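As a starting point, one isolated chain is supplied in structure tokens, in the form predicted alone.
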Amino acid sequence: MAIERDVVGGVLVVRLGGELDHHAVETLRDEIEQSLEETRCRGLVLSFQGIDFMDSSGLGLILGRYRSVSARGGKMALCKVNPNLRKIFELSGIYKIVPVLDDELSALRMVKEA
């Protein structure tokens, strides 16, 4: 599982490569919620392009992360996603619940409005 960092205009964006099951999961939730308190952002995208992969445990990470930012007074948004994965989300019925833009700086803008 890689991962990417990065803050832009106060809006964590973290880019996610490879394999997102539950070994990779436990992890990466902890490594966000350590992003999101150590740069205080309140605003997170979640950028799928480098996903090859996700089992169930990858859309509790999605609402997990939904709840906490959420919380905090936020927004979230997914990115990039493949067309695997968006029958996925829209099986799961993710897209009730966080937007999903097909780029980046979409995701960015919703975010930053909301």
The other form holds:
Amino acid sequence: MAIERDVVGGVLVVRLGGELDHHAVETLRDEIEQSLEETRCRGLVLSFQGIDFMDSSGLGLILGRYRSVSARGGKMALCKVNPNLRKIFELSGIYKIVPVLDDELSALRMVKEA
Amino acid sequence: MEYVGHSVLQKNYMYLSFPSRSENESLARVAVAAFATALDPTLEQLTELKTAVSEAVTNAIIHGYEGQEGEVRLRCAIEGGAVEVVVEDDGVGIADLEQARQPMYTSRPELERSGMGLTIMENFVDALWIDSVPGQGTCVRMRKVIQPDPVSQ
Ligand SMILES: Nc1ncnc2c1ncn2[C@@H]1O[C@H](COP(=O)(O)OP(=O)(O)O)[C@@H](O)[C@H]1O
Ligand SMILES: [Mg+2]
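Now show the form predicted in complex with the partner chain, given that the preceding structure was the form predicted alone.
What follows is the whole complex; the chain from before opens it.
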């Protein structure tokens, strides 16, 4: 599981890569939480550009981060969701909870404006 | 002996057993995807099949064996234009199947489960059967049509 972290204008950007299943999510969750602590960022953008497979464990990861970011009074957005993942996103109703944008810039803007 | 492709495909099957370790989740779905390739699935069909298998195997590992060591058994068969997958564990079983099948229901919210696994399976395959005996284990059987049968005359 490849992961790239960046702080852009006070927002933590995490670019995910590989396959987002239960195995990968276990460590990813801790890594993202740790980065949120260290950077003291309140906003979070998750980029799915490098994700070619995701199951409901990925949904758990998204909802879990949404909860922890919201608890800190911050905002969160997702971007670069492959057509491959669209069906699972739609089924989950995640579009109604977390904004999903086309690219990183729009996602950053969304998180900052909010 | 000489076989024509299709008659061989109708009888093809595969068994795989592995310990309930999370790294085997990808092994299981990749194995099923490779097996189903014989039916020439679209990328979308393959993604759906892999996702459904991943859900069933993950459930066996997290819920069935509750993170303890156990054996997960995977069986696949091709029947006509469809692939059948069975995922079986000897874990704790499911006491209330109706509740388990509710979208967003999870017995392990503290593990950040979304409760969408069974809903995803139902939506990504054509038929889903679950047999479970509390204290004995769970057997999930799914069937996905890859190449619909030509309409008979
Ligand atoms: N193989 C299994 N063994 C025992 N319980 C299971 C199994 N599969 C599913 N369950 C039960 O069904 C519930 C719903 O499963 P699912 O929809 O995959 O959601 P999640 O895995 O996110 O909890 C689980 O929380 C669990 O209680
Ligand atoms: Mg599940």
